[in-house]
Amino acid sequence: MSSHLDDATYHKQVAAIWRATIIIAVVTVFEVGLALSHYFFFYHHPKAIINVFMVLATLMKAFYIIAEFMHLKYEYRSFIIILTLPLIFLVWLIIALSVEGTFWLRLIQ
């Protein structure tokens, strides 16, 4: 058994991988570009701003990686739901974990 694509479907799936990791890219260079200038240029600006948007861009980054090189994207809709949904309890546990030890590190203090 073979599993050998033609030309036109190869080139669309080397294509869709150039797009992703061209994106990628553009984000990352934009995040770190926006990162030192706020420390050596622009003083004013809140950094909940800066915070919320490198939030943001991460997880559009975490998408592209998922989608496109570890393949999540051709994959049922019911396999994609089975893999997130733990994924959001992961964060909620991690949100959870770092208030609680907050409190309890305020309350030693």
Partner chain sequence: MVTSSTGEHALSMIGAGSHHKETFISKYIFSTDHKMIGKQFLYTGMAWAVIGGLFSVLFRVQLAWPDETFPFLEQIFSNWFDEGHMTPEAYYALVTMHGTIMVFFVLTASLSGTFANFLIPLQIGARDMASPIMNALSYWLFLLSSLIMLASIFLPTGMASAGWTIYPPLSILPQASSGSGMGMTLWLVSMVFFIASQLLAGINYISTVLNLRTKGMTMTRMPLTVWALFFTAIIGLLSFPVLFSAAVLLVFDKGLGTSFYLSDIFIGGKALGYSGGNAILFQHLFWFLGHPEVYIVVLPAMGIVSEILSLSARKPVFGYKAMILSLLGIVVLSFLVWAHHMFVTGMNPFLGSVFALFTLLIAVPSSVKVFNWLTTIWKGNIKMTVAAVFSLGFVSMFISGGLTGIWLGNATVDIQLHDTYFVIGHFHLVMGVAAFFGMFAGIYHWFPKMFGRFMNETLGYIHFFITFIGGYLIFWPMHYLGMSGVPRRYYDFNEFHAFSEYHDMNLLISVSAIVVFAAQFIFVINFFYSMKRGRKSTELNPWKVNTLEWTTPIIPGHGNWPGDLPTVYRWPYDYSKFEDGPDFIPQTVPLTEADIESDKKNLH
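Take the two forms, superpose them, and find the largest set of C-alpha atoms that agree within 1.5 Å; that set is the rigid core. Keep in mind it's a predicted model, so treat the numbers as computed, not measured. Residue numbers count along the first chain shown, from 1. First, how it differs from the form predicted together with its partner chain.
- Taking the rigid core as fixed, one finds a CA shift for Ile22 smaller than 2 Å between these two forms.
Please could you give me the other form, the form predicted together with its partner chain, since above is the form predicted on its own?
Lone chain follows.
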């Protein structure tokens, strides 16, 4: 929070932002490309593998947004840990409800 930023750091930061932007853009194009290619060319094939790739791509985008745009990468390590560690609860929520969701499908059928 120093109110004065020297020129070198400034240029470095701006460059980092644009680099992140480009990465996010490329990943997004890749994702949309995957989705559309499935729709146009492989419609009757299962989408599961593509879905995995798209989830990974999205996680990558999320990483760049959090790390660069939200500047978290440059905070103290303990602060990063405190903010990201609780996300394991979400991971467990997601796993548990996914298991339940597929189980409901089995029950209903």
